[in-house]
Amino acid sequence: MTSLPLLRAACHGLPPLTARLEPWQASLLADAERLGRLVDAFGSPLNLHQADPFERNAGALLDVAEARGVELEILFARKANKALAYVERALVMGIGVDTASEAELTQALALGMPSDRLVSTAAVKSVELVRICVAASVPVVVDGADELDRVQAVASEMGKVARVIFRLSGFRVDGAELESRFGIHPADAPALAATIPVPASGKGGLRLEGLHFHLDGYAASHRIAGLGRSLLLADELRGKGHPIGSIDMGGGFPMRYLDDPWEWQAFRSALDEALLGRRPPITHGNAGMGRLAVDGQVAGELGLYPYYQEPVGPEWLAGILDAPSKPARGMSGGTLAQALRSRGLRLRCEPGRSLLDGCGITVARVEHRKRHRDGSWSIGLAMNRSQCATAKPDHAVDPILLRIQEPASRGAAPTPTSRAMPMPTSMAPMEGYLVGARCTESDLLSLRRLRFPHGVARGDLVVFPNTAGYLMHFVETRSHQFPLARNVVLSLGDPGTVTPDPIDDLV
């Protein structure tokens, strides 16, 4: 076993960004031999999952709502991770699933998830997807008149009542309107709702039963504005006979990847200093990740996830529910929690990343090292950039390097004795970049320059911490016909038990 401080010391960024780790992750990483056997058995890269933090994270949100008398319905944003382990855990917990595709929906239904705990929020909804929703009585979040027409046509064809929810956008914050490609403007929603007969026809009608919004970013003020405007619209639509029972505030619940706020500040300062030429670059090609030096100043928005932020999760939700609500006709003001409670409205939400905080790691094998003439190194891993990435420029936390004795022949199956050999001795320090297997200049697994104080050897393992939320699957590809990473679930009750997630047999 190797201690966690020693593990972290084997690789760090310039400057470091030390990732938070769950106890189960620290325990697994301290047993490099076991992790090496898992990679030998399942391939590189390998996604490792543990669903207990998922339950803890959801429970913390439910506790916040319960303390304020708010009925909160959590629907896990399945797009954040495709592993079925989290759908299975949600089913046991009594929470729901937000599905954004036909496959996500049919898989949840096949596992026995009740329709009342499902929703379809797909950005583009095919006729086939709508038919599944209508047949199973799963609510459809509609984005405009065309989608509403499609749902109406399918409902008429099937002779069933379709459950629909209006997605809203265009809320005003600080005098400006929040722009989005999604949603119906609140001012336009009553006219669209007027096309829905009340009550719904039992032979192919629509039932408008909720409101929804999903806002970009993590600003609590935006959610407060969205909830306030949605409450007023709910009052108006209820007055016209529509049975609005819930308001869904979507996802975007913030989380932290780092424990140390000073590391995040130091990184941001060092990035700007490097862009201004005042220190050596800390990224490949001095990439600014959205920042740009112009006339001696650095401008532009950093394109990374805010790896340290506060408040997060439960505290963030508490601040929203405790925010003041504007008085409505016949109702007092009070807090947003009181406004929801007095109307008998359920609050729904669709967190993804924040529910998966602490649930997964991705590990890959070092296949080669190459020293360049400037002294930097390329460390080639058996994976590609899509297998630990989102739409953001980088996963900017320090990987963890595990030193592994490489078997004499990589082509031969590893044996317990080959894995039990003494750890490699320290080598000369190295600095450089992790690179992937795709034949493009851009396939860097991280843009950050990394330092390896004791070197790197072929056969070593590189671990990317806390990757379950969006990083494992959101943009993964089979470019070059590489296989997708396998997904393996670890049990805390029996630490020796690992189970392949069944999703790998479906996709």
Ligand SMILES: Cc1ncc(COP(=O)(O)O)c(C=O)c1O
Second form
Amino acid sequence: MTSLPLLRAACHGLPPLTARLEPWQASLLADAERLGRLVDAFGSPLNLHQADPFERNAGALLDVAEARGVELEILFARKANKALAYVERALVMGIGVDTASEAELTQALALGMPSDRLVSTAAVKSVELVRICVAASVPVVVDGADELDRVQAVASEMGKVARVIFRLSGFRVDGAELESRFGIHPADAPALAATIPVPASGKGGLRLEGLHFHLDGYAASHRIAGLGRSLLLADELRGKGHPIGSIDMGGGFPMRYLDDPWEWQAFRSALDEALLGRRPPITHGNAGMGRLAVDGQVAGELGLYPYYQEPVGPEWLAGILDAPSKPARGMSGGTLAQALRSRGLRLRCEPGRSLLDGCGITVARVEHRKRHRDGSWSIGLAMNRSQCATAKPDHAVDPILLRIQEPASRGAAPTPTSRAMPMPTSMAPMEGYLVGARCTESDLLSLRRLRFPHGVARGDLVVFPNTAGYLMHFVETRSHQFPLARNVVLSLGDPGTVTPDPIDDLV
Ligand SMILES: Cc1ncc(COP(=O)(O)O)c(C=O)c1O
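Okay, that one was the form predicted on its own. Can I see the form predicted in complex with the ligand too?
And the full complex, kicking off with our chain again.
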């Protein structure tokens, strides 16, 4: 067993971005042989899941709401990770699931998730999807007049009442409206609601029972504006007889991947210095990831997730609920929590990434190393970029290198390095990039240049920390017909079990 600081020292960025790790992750990393056996058994890369942090993260949000007397319903945004382990845990915990596709919805229904704890927020809704929602009485979050029309048509065809929630956007913050491709403008919502007769007719009626928004970014002030405006609209629609029972504030609850704010600051400064040519590049091809040097200045927004930010999760939610709400007709202002409470409105939310904080790691095997003429190295992994990525340019935390002796059973001729035990002191330092199996120059597992002070050998394992939120599945492809990574769930305990997640038999 190797200590965590020693493990971390075997691979770091320039400068380092040291990943926050959960105790279960740290103890697994300290047992490289077990991890090696798991990769041998399930393939590389391998996604490892542990759902206890999910329960803790959700519980912390519920505590914040309960302390303020707010009824909070959490619907886990399943698009952030496809593993069924989290749906199962949500079911046990009594929280719900926000589904964004037909498959996400039908799988949750098949596991027994009650319709009251489900919602469909799919960005584009087929007739089939709407039929499933109406048949199962799952609320549909409606994004405009065409969608409302489609839900109405399906409800008539089925002779059922469809539950609908209006998605809103265009809230005013600092004198400007927040732009979005999604949502109905709050000023347009009353006219659309007026097309829905109240009370809902038993045959083919619609029941407008809630308001919803999901905003880009992580600004608490935007959610405060969204909640404030939604409260006013809820009053107005209730006045017209619509049974508005909840306001859903969507996801985007911030989290952090790093413990150290200074590391994040140092990385950003080093990136700018490199772009200005004042230090050697710290990224492949001196990629600015949104930053660009022009006339001796660096401009543009860094396109990465804010790997260090505060407040996060529960503190962030508390700040929103404690923010002052505008007084409405016949109601005193008070805080947003008081405004929700006094109206008997439930608060709903759809966190994805932040509920998965601490729930996963992705492990891949080193297959080759190649030294370039400039002295830098390519370290080839048995995985590709789609298996640890999001729409953002990079996952900016340092991977962890685990030294493993290459097993003879893999058929490799023994090389000086694969026999070079004891590791890690016997090898010279290496610097370079982790490269993936797709045939493009851009298939890098990280754009960040990494240093391996004790080298890297074939058969070693590279562990990407905290990948459960989006990084495992959001952009995963079967390009080149590579098999998808397997997903296995660890239970804690002594010795703990390893169970394949059933999702891999469904996709
Ligand atoms: C409608 C909706 N709800 C919730 C989420 C989850 O967001 P996050 O994972 O940032 O919490 C998303 C993400 O795209 C979304 O589109």
